[in-house]
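Listed next as structure tokens is one chain, alone, in the form predicted on its own.
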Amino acid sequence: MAQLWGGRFTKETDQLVYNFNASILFDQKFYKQDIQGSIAHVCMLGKQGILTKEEMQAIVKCLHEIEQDVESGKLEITNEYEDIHSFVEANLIDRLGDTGKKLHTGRSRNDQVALDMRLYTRLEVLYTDELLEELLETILKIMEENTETIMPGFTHLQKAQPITLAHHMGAYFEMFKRDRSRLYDIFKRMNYCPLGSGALAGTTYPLDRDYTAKLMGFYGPTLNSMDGVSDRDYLIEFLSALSTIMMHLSRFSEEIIIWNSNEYKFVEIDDSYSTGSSIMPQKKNPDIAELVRGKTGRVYGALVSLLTTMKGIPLAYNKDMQEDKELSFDAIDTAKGCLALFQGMLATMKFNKEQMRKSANHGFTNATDAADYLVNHGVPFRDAHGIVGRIVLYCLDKKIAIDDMSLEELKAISPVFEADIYDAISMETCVNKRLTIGAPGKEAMEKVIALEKEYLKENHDKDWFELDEQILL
């Protein structure tokens, strides 16, 4: 058992206790972050004269070699080590002897693991943002191509008013755009370095925490050592943001599942993102959308789990906090996988534009516009509402759309109707006369699309932080 402690103890740890306590099976996921943090720490120790220049250079060189050996498969991370920190330090000592033992000077495993988790999470925030950007680009492309693709808009899952596919997609663009802004806010709050906090009360060594923070691209050091080792707010915030992203993906997936049904036939999912039935040869199932919808609860579970873990922990570090990793790693990987697959499914999906328009036309989505026509001809709104209600009943009985009624039939219900009613309630008129910003009219949508294009341009390859790569290399 390779451990970073033991001098105080006279008996070996029971194997079951050791296994229960160990975290190597999951925290090996951030071996890169552990090595990166160690390199920054050693560079600072050298700068401060706590290590000699030769000692610093030897340790940094060896840490890079350990990283390369792990990546090439030459060095295997095994469960003989308690955690990733033990693995890195033990291998360093094996290769450098007493010089390797100086790595941990002025550092505790508490601030070390706090740093590793923060570095790992910071990187995952960036990766998630990149996936959201790709999804937004796909959505915007659909919007640009479908400013005249008429479809029904729904409330209560009932056809309400005619909109365009561009307008419908634009709603999801706004959702995922807000998700990106949440990630950026989280990054700004979390990007402070806990290394140098020690176990909880700092250290007597003359550390330069500002320098260490600068090397790793942090804005600066955390300002309270107890909070530095016990803070997981940033991870809770990230899991919350991932839960919101998954909620948005789930809503979108639900609509695609409905649109893919035989009753709607609004979309056809590409074969590469569909599956069949083992018994029913006619089936083409929207499994990716269903799995995204199902995996949403998995991400929610990680958030609730961490909130529950943290709610009763006194300051400062407690072993409970080791539970921040497994479910968080799973939630992060799940959300990223769902974003990537959903984007691919959406990019290859075909839209049945004719069916969408037909559905809008036969769903009385222009009923509100018929009422507005009467109001514009002097009929009080409440009376107009009742008149159009009777028209809808008439059409339901005849199994026709409002547009299919003759002028004589319309006049029999209200003499106010004239021949211009047909233009007033055409799908194109119903959509395109709505010109206020945020509405589905073509002119309004083109303005929004231009704004969204500018947003993507301004937020592409944003420099969220600066890493002093020259020193770390």
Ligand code: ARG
Second form
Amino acid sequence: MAQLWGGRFTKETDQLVYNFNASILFDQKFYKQDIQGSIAHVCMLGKQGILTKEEMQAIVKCLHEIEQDVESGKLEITNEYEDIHSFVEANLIDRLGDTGKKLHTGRSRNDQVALDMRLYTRLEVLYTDELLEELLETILKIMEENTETIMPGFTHLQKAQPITLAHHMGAYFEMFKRDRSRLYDIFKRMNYCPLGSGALAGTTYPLDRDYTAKLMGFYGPTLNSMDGVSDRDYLIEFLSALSTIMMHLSRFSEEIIIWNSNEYKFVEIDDSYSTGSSIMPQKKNPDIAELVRGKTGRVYGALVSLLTTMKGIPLAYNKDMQEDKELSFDAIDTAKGCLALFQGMLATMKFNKEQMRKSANHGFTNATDAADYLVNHGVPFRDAHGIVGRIVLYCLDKKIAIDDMSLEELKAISPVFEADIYDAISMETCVNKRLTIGAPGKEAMEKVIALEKEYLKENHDKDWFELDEQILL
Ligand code: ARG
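Moving on from the form predicted on its own, please list the structure of the form predicted together with the ligand.
Below is the whole assembly, all chains and molecules, this chain first.
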């Protein structure tokens, strides 16, 4: 048992208590952030004259070596240490002796872990944004290629009106675009440095918190030390954003599962993204989409768990907060994995355009347009609705589409119909007459696609930090 405390204790910690309390098994995930924070802290202590230049340099050098040794596998993080902070400090002392013992001057594990978690989350926010960008690029490519691919649009999972595949994909583009902007908002709000908050009440050392913050790319220090050590809002916000991303992925997965079914056959998932059955040789299952849908609950779980953990905690740090890690790490990795796999599945998926078109033709998706035709010829809308309703009934009985009716048959129900009705209710007309921005008409879609392209360009390589002055370590 390697602990950073023990001076005021007369008995050894019970082994079960030690195990229950320890966090090394999971907080080793941010060993890099822990070392990065320690380096920034020590540089600041050196600048302030709290440590000598030599001490500062020796510690920084040694911290870099520890990081390299962990990375190369030369130094193993084992559970003989209580947490990652103890591991790094113990190794530093092993290598540097008394100088190493000065690392923790003016710092508590409370502000240290608050910093580590924030640094880790900040990086993950950026990674998630990159994955969303790749997904958006894939979606936009499908949109560009399919402004004329007609398919039925649904409400209540019943065929409603014809749309295009580009239009359907465009809806998801909007969702994931909003997800990115949520991440950006979170980043802007969270990018303040809690280090220097001490255990809860700051410290008596003349720390330069602005300097430490700048060393790590933060906009500045957090403004209340009690809040600094006990704030996990940014993590809750991130888990909430991830939950929304998963909700979007899950809806998309659900559609792909339906579209991939034998009944619909709108899409075919690539062999490399499908799985088979151990007993039924004919099967090709959409397991990736199902798993994405399934894993959504797991990410929601992490959000609810952390909200619940935090709700009863009095200021400032309490050990409950150690529970912010495991499920968050799991949720972040899960969501990132889902984003990457989903993108790959989508990029390799084949769209069965003929089948989509056939489905749109045979679901009365042009019934609204038939009614609009009558309205344009002076029939009040309510009457037109009734007339087309009777036409639908007639077609259902004969198992045909409206377009299959002869002009005589149509005229028998309403004499207003003329030969131009067929053009008025063709799938192309139905789609392309819908030209208000946001509608599926080809011209409207092309305008939107141009805007989305512009958006992707503007946001590619966008500097989220926007720092006037940055002293990079
Ligand atoms: N492992 C702890 C955590 O994750 C680190 C902070 C410990 N602080 C303390 N006062 N025991 O929250």
